[in-house]
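In the block that follows, a single chain appears as structure tokens, in the form predicted on its own.
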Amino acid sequence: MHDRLRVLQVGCGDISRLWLDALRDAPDAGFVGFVDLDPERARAAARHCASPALVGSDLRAMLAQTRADIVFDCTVPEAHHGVATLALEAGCHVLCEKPLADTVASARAMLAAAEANGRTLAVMQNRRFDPNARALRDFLAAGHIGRVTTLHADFFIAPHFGGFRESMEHVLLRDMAIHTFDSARFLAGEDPLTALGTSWNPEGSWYAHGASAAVTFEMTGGVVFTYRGSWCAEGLPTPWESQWRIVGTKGSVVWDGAESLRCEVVRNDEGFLREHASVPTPALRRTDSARWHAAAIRAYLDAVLVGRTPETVATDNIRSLAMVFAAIESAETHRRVAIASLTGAA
């Protein structure tokens, strides 16, 4: 590996700007190429970075020409398998935009390619790097509410995207819910076992399918996680990070997904309704989500540089992806779905 990590950006659409900006001032990594099916978008990315890096539309050729160490994959989910596999076989590490893949089968094939080539494949789950989420995770891990037993998340926003999302099947579950699902795993420190859910398109929806959903997940450690969400709920929106109520054996935490975190625990063991006491919580401060993106990329680069497993490694993140597809399968079959049946776990 070179003294400075050589990064090849694949996919130069709108989402890639966060990736480009995150690497702008990195002392130990820099772009050596930009790849897009539309060469003008690749050239625009190079101009945005004021970079003399190579520009092209043929990934295989660009991998050979740039001798990249890392590929940033910002293509559409349907292309992740092909892009990542080609890059891994060329000896590159890969960090790809969420979701890891468009199917669990493709994700499993990508994991196999990473293992076979001894490379690190990871996913951009930027909400894990929200300082507020990390503060809450640490607060829960310290045992302030005892052992966590239940997590509830509400996500209600009404974005009018236009474009491909408005015709996508199970749009909420497929395109957005993985952020909240992965956050539940992150906060609880537990993994999903089963999913039981439903997806529907309410009257007035401007989406073609599945703009609303409700799912219950059984998790390891006896934990239960419930998700309620809609992408066509006008009025009183939640943050994009969802609103959370987390219940433990000694009390509860409520996080509004932004700056408000409250905790109460039981004070005594007498009475029909027990008395509760407020517990001091960490001070939260809203930060720009672009900083979470940059932090996630920085953490990945650091892991590659020292040979450490990154926090969002694909071998772990496939469990979050499986939650999405288990929820979809449950909604379609009206049955509880075992997560292990999708990931191939024992």
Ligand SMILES: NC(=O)c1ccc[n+]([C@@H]2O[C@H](COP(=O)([O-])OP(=O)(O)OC[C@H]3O[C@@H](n4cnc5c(N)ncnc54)[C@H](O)[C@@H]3O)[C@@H](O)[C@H]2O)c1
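Switch from the form predicted on its own to the form predicted together with this ligand and print that structure.
A lone chain is what you will see next.
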């Protein structure tokens, strides 16, 4: 390992800007190259960073020329497997944009490549670095509503992206839902067991396929998580973080996905409807979502520097990815799908 981590940026499209900016003031890491199939995008990334680093479109050659320690993979999901495998085999650690891969088989092959080469493969799950989500996670873990039994998340936004998403099958589940699914694991501290869901493309959708979905997950600890979402629901949008109702054995929490967090618990054990008391909740703040990428990248670099396992390591994140593919399989087969059958877990 070099004194200063040598980072190769692969994929220089829209989201990569957040990654480029994250290293702006890093004392211990810097870009040594920019790779994109479209060389102009790689050049634009170098200009954005005012960096004299190498620019190219051939990853294998760039890995050899830059002797990078770390690859930041911001390519499209179908390319993650190829990029990560080459990088891991070249001895690089890899931090990959979500979703880890476009199939569970590819994800498992990437995990195997990381293991075989003794390198750390992790995933960008930026919403775990939202301070408000972390405050809620800690509040739940402190037991204020008893033991969490049920989580409900609503996600309704109508973005007109253009680009690869508009032709993607099951676009909401495949490209977006992993954020909310991973948040459910993060908030509850439980892992998914089964998925039962449906995915459809409502009239008026500007996507080719599956802009809406509803899925119920059974999780460890007897927890149930339900998800309702749409990427073509005009009006009354939720935050990108979803709106949450979380039920415990003693009370409930409602988080609007932004700065409002309310909690009520049962106060007595008499009456048809019991009395409830408000519980003070942590003060949530307006946060700049662009900073969560930087926080996630910092946490990853810190983990690599000291040889610690990062929070979003791929061996764990594959459980969130498997929720996506189990939901898609369930939507296609109209059957409940066991998630262990996808991750290979016992």
